[in-house]
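One chain is shown next in structure tokens, namely the form predicted on its own.
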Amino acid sequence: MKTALIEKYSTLGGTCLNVGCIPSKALLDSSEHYHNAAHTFKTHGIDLENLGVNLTQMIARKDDVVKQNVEGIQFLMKKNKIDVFHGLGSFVDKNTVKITKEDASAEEITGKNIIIATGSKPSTLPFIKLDKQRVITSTEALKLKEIPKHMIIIGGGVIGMELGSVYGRLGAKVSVVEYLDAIIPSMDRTMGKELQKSLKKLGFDFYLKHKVVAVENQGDEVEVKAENAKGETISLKGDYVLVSIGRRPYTDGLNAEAAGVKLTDRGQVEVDEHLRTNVPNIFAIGDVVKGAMLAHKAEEEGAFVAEVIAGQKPHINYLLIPGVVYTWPEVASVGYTEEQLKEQKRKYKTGKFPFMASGRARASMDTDGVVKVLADAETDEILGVHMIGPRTADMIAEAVVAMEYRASAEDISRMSHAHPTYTEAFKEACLAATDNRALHI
């Protein structure tokens, strides 16, 4: 098919690549070695002296990164023969786009199919103006001049919890407000509660089921306010503040009523099981429409609906899309989760295997954190896979293939895993829900 891709920004790859998903984990690697150096070379017997963070250097090798992945997309355009176009696109009508440039020309290009893949942006509150210079959004904290005395974070949400580990670990004091009563609250509780413990290790104060009322920057300070269950108030000053309450759908200027497509009272591009709109020939896909705004879900959408324009039968589990929290420990997730299991009522067998029983987690002093396997009572049939410990996110996949195939827990704890790996703790952890025969606990 002759294809074009619209783009309103000057670079290509959206927010995962440019603002999300690969600068936070750049940096994320960056101050996980920095705090390593500090903190464990020396039980290693590695011995430094003036050991200091070059932020510049770091948020300067972040934006090599990302440089390097956006020239990969825009190799990847020219090798496949996909014309691009930059700036705002708007439809005129169901099969006609404006593009409107930043020097504000425009032209207009037809299509006999158009997909909706305009993602998101970092959502607010109405009281809160976010100044992009001390109350910021994840964009603004991947590039930071300088390390927080105290970062304070709004929203207890993944995207919090990675960024503030980042200048946690570079030496910033960070607190916590969350409006719910546990961190990660999409999760299994278990995974937020332990991800809580570990980073109370590294200096996070935690203030659960605080609602915020004001945010005040008073210059070189700015200062939350937030209320408890009992109405009573507290005050937290820091010099920066990060609003991490999760992402709205951006829909601006896309100007749907002209094409006729229906949005729903969030904002979301409505779509039906197919990814289609209520106008045939118009699809949408990504953060814009209902499901878990995750780059990964996306991609698989944007291969669904091409195979579907292309007239073949295409399939997605969404239960099956893991969701992983980079934060050390990671924390990685697939299937359903206990609180979901205990909702629906159904008789369900719980095996879990922690780290700390891990050879390999002991050798790598990585020790936090555990894995949790969740399995039909009857028919053992594994129903979600719950981890937190080292390389999790890379673990989670066994998780995710065992479960498309059907696999029951035995069936996992029946497979060889290589001695000494972290992977050993999800066969110990469906050895413990087929009858409790975990090995080594």
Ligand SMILES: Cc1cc2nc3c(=O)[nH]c(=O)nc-3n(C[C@H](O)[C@H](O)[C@H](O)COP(=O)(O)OP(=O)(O)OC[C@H]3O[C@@H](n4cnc5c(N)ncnc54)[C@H](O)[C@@H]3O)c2cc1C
Contents of the next structure:
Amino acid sequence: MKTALIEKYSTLGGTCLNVGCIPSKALLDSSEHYHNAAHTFKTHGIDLENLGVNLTQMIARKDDVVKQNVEGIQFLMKKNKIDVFHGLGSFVDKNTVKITKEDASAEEITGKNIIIATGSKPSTLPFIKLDKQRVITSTEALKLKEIPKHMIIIGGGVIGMELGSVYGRLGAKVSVVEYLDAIIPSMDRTMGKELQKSLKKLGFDFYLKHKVVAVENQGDEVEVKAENAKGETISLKGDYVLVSIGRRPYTDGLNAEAAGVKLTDRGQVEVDEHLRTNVPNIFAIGDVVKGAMLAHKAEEEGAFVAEVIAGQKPHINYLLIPGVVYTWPEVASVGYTEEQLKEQKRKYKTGKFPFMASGRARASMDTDGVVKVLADAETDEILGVHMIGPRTADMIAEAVVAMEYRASAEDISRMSHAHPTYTEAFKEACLAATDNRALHI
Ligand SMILES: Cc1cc2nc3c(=O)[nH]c(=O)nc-3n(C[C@H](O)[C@H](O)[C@H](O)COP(=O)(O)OP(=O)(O)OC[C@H]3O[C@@H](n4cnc5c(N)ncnc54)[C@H](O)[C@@H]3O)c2cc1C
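One more: the block was the form predicted on its own; return the form predicted together with the ligand.
The next block holds the full complex; its first chain is the one shown before.
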């Protein structure tokens, strides 16, 4: 199909490559190296002198990683003969999009089918003024010029925990204020509890069940006021406040009305199970539609819509889109959480294996965490896998494959896993789920 792409910024790759997944992982990797050098090298028998952080260089390396990835996308557009237009795309009618460039010049292009993939932007609260200096979002947190002394994070979700980890490892004091009674609350609750323990070791303070009521920039300092369940108010003072309470679907300037495309009450583009909007030739994918705001979910949806337009009959199993938090230990999940199974009144059994009992984890001194497998009580089919520990972001792929092929916990427990690897913990958790047969606990 002849394809055109419209992007309002000068670089391609959207949130993920420019201000999301890639830059955050680059800083997580750099800060993890520093943290290990400062805290575990000595035990490994490596002595260092004059260890320090050069934040300017750390950010510059991150920028370079972003540049390489963005250029890779540019190359792929050329290779696949996709016409790229830079400018704001807005609908004129259901087949026509006007592209307004930076110099205010405009042109119109037409298409038989149009895919809306305009993504999302950080959300805020009505009373918080994001000044982008002291009161910041993830975008600014990826390019700070100094290591905060005290970073206050509003929201205990994935982005807050990841960026908090970056600056916590570099020496910042980190305080997290969360409205709910757990961090990473949409994941299996065991994960949040375990992650909280690990982050406390890094020096994080948590104020759960606290509702932020005021944020005030006082020059070099910011004050955050929050109310607990009893109605008592606490006050926290820091030099940066990261507002990470989620992201909102972004359709500003798109002029969806001109094409007759309906939005939901939450501002998402409304789509059916084929990701088609109410206008048959217009589709929508990624963060701007319902579902998890994840790059690999957006990617699956992109391929899905291309196949629908090509007349194929693709399928996405949304239950098996994994979710990952790139803290250390990493958290990775797929399938149902224990809370969801309870709600469904489904009979299930649980198998757990702690990394403390893993030879590989002891060798690398990464013994925090656990693998938890939830399997159907009668059929033994794996219903959910929740892991917190070293390299679980990569390990979760095995659970996705297993669940896609509807494996039982016993199936996995009868497969050879290389020794010593972290992946043995998954096999052991599956053994634990099948009549408590784990070998190493
Ligand atoms: C700090 C951070 C870390 C993250 N880490 C991860 C992670 O580790 N793993 C993961 O899976 N996800 C992660 N995400 C989420 C991930 O970035 C998003 O889910 C993903 O980028 C969504 O892709 P998308 O194509 O739907 O939208 P986007 O990537 O937001 O792309 C939308 C693009 O459309 C452009 N645009 C919008 N409106 C118009 C218009 N009218 N005309 C022209 N162009 C327009 C925007 O400029 C943007 O480039 C992270 C996000 C953040 C903020």
